[in-house]
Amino acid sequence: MQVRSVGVRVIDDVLDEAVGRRHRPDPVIGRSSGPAGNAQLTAWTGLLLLVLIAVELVTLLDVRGLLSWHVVVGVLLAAVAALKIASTGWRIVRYYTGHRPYRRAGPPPLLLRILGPLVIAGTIGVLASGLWLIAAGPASSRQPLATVLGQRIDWLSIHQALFIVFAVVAGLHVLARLVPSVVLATSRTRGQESGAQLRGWGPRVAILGATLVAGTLAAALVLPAASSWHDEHRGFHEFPPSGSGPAHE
């Protein structure tokens, strides 16, 4: 009975935060606004990631025809995801090293703490494998690595499988964090701090802008390497993964 009550409480904590009934008391400290500023930057990057993921999903409808967009958006996703991991990682480090403002703000609900590493691993996996496919080219990407239960495993099928994992964990994360992220992203004050004014907007905008510029430059450098996929009759759009048998000519 006690275990059940704990489980219900854990789920209630997530639901309360997901619908906006519960907020972490992020202190507003210093020129950057401390934990509150960090939370806002994380919210901005999270919402931008959601937009980029939506665009990337659209390219999956015709990856061969929209391959250039698929690659460019994928590289931008990698840049913005790196920023979100960095901002989240900073908060984690500050919390677990005993920095008082972050300890005062507290951790997210338990289920989100469990889900967080899975989201990070899924994000890194799908983006890294996608960049590897570009670097390796279609021929190497379809070289069989192993056969499991009659299914051929190659780098292309690994990328597709990682995308499924990413879609599941990221979808759960979005459900739990969308409303709080919108509130944080659009707020200039923190009610928990008696309406304390959030400072550091300029530097946060600059960081986000610099990330987008870096991602755009990286996409311009990576895009030519994807040219070998343009001539493929069947490429990334081959979804779900191919079964066993010889690679497609």
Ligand code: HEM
Given for the second form:
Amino acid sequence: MQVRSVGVRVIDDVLDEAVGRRHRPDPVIGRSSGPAGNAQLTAWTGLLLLVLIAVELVTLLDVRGLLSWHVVVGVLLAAVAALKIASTGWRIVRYYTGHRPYRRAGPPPLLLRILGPLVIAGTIGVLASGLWLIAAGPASSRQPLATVLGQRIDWLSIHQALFIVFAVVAGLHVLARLVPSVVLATSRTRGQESGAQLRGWGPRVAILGATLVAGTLAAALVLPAASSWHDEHRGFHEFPPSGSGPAHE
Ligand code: HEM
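Could you drop in the structure for the form predicted in complex with this ligand? We only have the form predicted alone so far.
Once more the chain from above appears, this time first in line as the rest of the complex follows.
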């Protein structure tokens, strides 16, 4: 009975958070607004990630034809995901090092606390393996690394498998965090006179803007390195499709 009621409460906590019925009271402290400011930056970054993820999903409809978009949006995603991991990581470090305002705000619901590191690992996995494919080029990326249950594993199939992992963990995260994101992204009054922006609004906009500029510059540097994949698609080189049987000798 006891275990069941704990289980029910754990799930209720996430559902309450996901529908916006409840969110921890983030104190507004100092020029950056402390925990409330951190939550706002995390929410803004999350919503921007959602837009970029949606665009990246569209490129999967024709990844060969839209390869340049896939690479550019992928690099932008890496920059914005790095900011997301930094802002949530800052909250985790402040919480575990006993910073009082963050202790007072408290941790996220238990299931989201467990899911968080999986979302970070899935995100780093799919983005890093994608960048590795560009660095390695089509020939090395299709070299078999191992054969598992008769299935040939190469870097391309690893990237595809990590995308599925990412889709599951990030999908669950977004289900739980979409409504709170919208509430947090527009949060003005929490602990403030109604209508006033949370202090530190300007620097947070600047951080997001700088991240987008850095991501765009990185994409401009990385895109030329993807030319071997373009060549392959234009048929300059013959490679067997990923993960399909032994290579043509
Ligand atoms: C795809 C890469 C993403 C990564 C790696 C990531 C990672 C995390 C982590 C580790 C946390 C802390 C655990 C938690 O409180 O749930 C978190 C919180 C949060 N995430 Fe994400 N997330 C991602 C995408 C998103 C997206 C797309 C959204 C928006 C729909 C979002 C919105 C939020 C919100 C609102 C919080 C709580 C902020 C707070 O109250 O301080 N995240 N994220």
